[in-house]
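The data below hold one chain only, encoded as structure tokens and taken in the form predicted alone.
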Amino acid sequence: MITVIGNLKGGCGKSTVTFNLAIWLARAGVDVVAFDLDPQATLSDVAEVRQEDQVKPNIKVYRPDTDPEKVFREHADGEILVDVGASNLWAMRQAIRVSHRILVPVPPSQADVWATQRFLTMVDEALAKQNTRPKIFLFLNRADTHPGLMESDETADALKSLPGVEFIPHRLYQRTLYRRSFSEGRAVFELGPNQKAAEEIIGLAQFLYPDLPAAS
């Protein structure tokens, strides 16, 4: 299965989401590799700050020189993870075109609400010639801690809003470990498997790949 990870605006978290997605699947004993089709790399540099650590399981990254059709017929029993950035918008249409489901992370902003239904524009023209469409899946991503501010309830009611598309009820809130897993190569759940982090993107995880059986 191919998913796509991706939004228009910036610093919403697309990176994090695909990078700690591989980790998991990886040590549920599946065939993944990732592709980061955005400029800034940031999911290439923390595979290989885990590399050079020699953190098992290894995640192979691919970039935009390597031919997609290639990798996608050697993995196609495994998953395909994408990080596509507004930056690169070819590659993130060509993404969308070949994707099967597509994971847009949102953070708790009404220009993170905006973009997000430019976003889902945007895939709408990529595939305005395809019969089929991939299922597109929103979610919260770096929501609020704090129980007295109401930005991230009011962003989940405006995306619960969106049509042709499906809410997750997962929030991944704003955490410190999430920058820290990044600076050390590892994912959340490697650093503290009782974390709050840790419990959102398995929660996350769970979701996305119901069949699969936790990572150990």
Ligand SMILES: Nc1ncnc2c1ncn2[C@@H]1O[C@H](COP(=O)(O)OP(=O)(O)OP(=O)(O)O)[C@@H](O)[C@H]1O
The other form holds:
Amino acid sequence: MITVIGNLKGGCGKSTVTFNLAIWLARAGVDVVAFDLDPQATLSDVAEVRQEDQVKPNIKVYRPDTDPEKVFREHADGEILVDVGASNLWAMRQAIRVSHRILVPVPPSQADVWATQRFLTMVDEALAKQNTRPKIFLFLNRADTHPGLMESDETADALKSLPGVEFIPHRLYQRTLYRRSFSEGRAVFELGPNQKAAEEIIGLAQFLYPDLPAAS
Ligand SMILES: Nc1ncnc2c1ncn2[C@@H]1O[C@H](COP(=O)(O)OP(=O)(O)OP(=O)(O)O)[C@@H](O)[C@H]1O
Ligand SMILES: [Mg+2]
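Based on the form predicted alone presented above, generate the structure block for the form predicted in complex with the ligand.
Every chain and every other molecule in the complex is listed next, the one we just looked at coming first.
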């Protein structure tokens, strides 16, 4: 299955989510590869850190110079995660057209809701000539941990009201472990298995891959 992880606004957590899901899948014994279609190449960089430190399982990350058709054929029975950024809109549209589902991380702010709406319009335009549509899942990333702040709930309400998408009730909160684990080439559940970030990512992964055994 091809899952695109995308949104238009930078820093919403596309690469973080792609990386953590890829490792979760690999640890569950799934044949998983990732595509880094963002010229910034964050996902490739973090996978390189992991490889240099020889952390297992290793995650294979392809760049746009690899023929996607070939990779899709070779891993037809596996999981393919595609990290797309706004800096390569052409690649983003191509990925959307071949995807089976699209996962959209959204930070809690009005600007991010607007960017998400724009992204969904782009998705519609990219799919205009197709009969089949990927399923689109939205979820909150970088949600506020402070109970007094309303932005996360307000953003969740706004996302729930968008047509043609499914809002996932699994939030990833704003936590230092996401940033630290990324710079060390480790998934959050590898670096802090008993921490809340690990629980959050595993909850999201199990929602997206309900048929897989609990891996981590
Ligand atoms: N839930 C979170 N809590 C804390 N930090 C986070 C969280 N999610 C992502 N980050 C951090 O925010 C930064 C941006 O995240 P990331 O690179 O995953 O976003 P992106 O959408 O891929 O950005 P870009 O559009 O620039 O590719 C990174 O430093 C990452 O570690
Ligand atoms: Mg990125």
